[in-house]
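As a starting point, one isolated chain is supplied in structure tokens, in the form predicted on its own.
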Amino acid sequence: MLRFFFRLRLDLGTMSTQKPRILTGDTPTGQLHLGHWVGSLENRVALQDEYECFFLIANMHAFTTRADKPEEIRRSTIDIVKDWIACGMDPERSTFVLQTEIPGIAELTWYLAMLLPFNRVMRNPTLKTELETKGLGDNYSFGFPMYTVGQCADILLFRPELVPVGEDQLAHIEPCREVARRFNQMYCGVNPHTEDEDYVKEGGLFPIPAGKVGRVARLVGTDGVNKMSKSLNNTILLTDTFKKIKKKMGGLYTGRTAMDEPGDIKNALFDYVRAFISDEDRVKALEEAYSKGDNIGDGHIKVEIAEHIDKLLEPMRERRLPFEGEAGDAKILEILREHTKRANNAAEETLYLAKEAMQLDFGKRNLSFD
């Protein structure tokens, strides 16, 4: 099995001021799908030249619910980087942050945990939803709610101004914004009445990060009812072939029974039409014909959508090819080793400045990893 064996030395530099920063990422739970693309990945690719981008692989957080499946988490960690590169997230222009290799995340999590009341953490609506959907009841580890605080540290350690996320992740950013304000007020002397966009200008360490939702906030899965989700087996993966895409689209439920029957263009089928057919005139023509029941069948539209999705995914599949197999895994690990140096340089700078603000600056440190 491939393992990380590397040593690095870090020198604290100055934070880049040429571009504003982005931090966002994914928990490695398997391959990425179209919902991830329209919800966040598309934004990440588009913003790489405008922003200094840090993309987090939250493999530490994966252990909050799958601590008994380390091999599965490791496999998903490598695969998710392959998907990112396939999407167009460029390791030459952006930095991939492997969470477990950034010790500053765990340390900052501890400090931020003192600034977030326990009741506030447990009121996070996304946390409640996950407890329900994963059927954890009261049988969850202490680390499960702690990862909400960890997400704040993930973000703030890189001092981003923007966090591209799916709609369901917006609630996770709010505690991060709250704790950033509190830290800046308590340790940097920023006036509580300061506008969010002015916190750094007024002497704060952390920008108050804003969320950025993708152009499709919630993509319905191929069951036509629920949000696209691996756990519901209603996904179109970014690695799917045209044959698989066509088959999955064919099962999309619309509720329509005849091609001469007027259809509801607010159904799941037309969510896909508007998401993946870029020609506005064609979209309008399909909407008009479908709403009138003008001899246009669901099957015809599904095939047309499948063709557009395949056209989107084809270059992604091609970009992924050089990273297939064990040789591809080795290439991914090499990228992660190099990016770990970049990420730790940025993280250690922020952590030292945070500790300095907290009067914990007893000396800068060098990190060494074997």
The other form holds:
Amino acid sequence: MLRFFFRLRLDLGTMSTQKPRILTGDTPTGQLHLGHWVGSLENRVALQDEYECFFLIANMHAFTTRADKPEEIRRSTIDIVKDWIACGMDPERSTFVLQTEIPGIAELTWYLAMLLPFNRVMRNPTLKTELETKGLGDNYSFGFPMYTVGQCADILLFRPELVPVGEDQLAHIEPCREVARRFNQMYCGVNPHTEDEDYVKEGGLFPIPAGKVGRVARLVGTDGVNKMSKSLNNTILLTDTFKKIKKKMGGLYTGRTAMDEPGDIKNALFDYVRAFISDEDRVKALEEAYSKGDNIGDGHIKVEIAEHIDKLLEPMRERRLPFEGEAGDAKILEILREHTKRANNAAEETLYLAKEAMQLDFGKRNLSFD
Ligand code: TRP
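Having displayed the form predicted on its own, please output the structure of the form predicted in complex with tryptophan.
Then the entire complex follows, led off by the chain already shown.
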């Protein structure tokens, strides 16, 4: 009955505006940088009109490795929303999902945990890398690997078609796709031979979501060697000034020793040229001159790149202005409160349908949030 009601509401209420959905998000662990921009943020901004977007702040996941730092996590939670708005993720068009205020996520995590073999969870390469890079050894919490199941619930609760993420997150999308298929087969009677795109048509609750990696899957950091990442201190932050950008670019290792020497356009410098100079003719001209050793210095190119990055960040600085300081924090919290209501509406609808499919429909509940 309720299922019928929801379908009807969807059909009548949003007939002309119903769009496919996106869900993606970030763990609040620090400020966002250019690697995030080219890997995922840029896609999110661009897809906001075509898709109904849900952007998740994974603040519960932040506790999996920093349970002793609630204050830092709260600060980061607010700052990440400021970064988002600065980027052009638009609170008018899109919904920001504050993970800890969406009880349906924790509930669905439990049900999905029953559909994922323990060994499958532990085999996740991203999880393994994290255990190493974060030096977690054998002492990690039970909640740490649990977050990979939680991430499936984050996604599926919003029934998105698309999940735009950085390359490192693809390993999390795969178990999500597996668990969605399994749920649809086990509880909605979908034939296991069904093609991924047809699961909903065949009666499944969850679309099988596709990951989508950004234009530059792996942006090298300003050390010129490793992937840009906060823990390696090789980032250009979205809040950096022109002066800072120039200084950081200046330190980029290129491996070249003299400017009349043919340069290697596969070096880090040219990764930046291609990532941040949008004029293709200019990129080609630089590549030609550099590979010939045509008296074009690294320093010169670095400044040119810094100027392009600055131009990219300029409108971000503008959009951030109304959210500076404590008054800005208050505005962010207000947005999050409003959006929590919206997010819970969507989440509760899916959760009800999931529980109904599992024969757990014992009554309809109403969540209220002030
Ligand atoms: N694990 C992601 C990160 O650290 C954040 C995240 C949590 C996420 N849940 C998600 C991303 C669901 C995409 C979809 O960046």
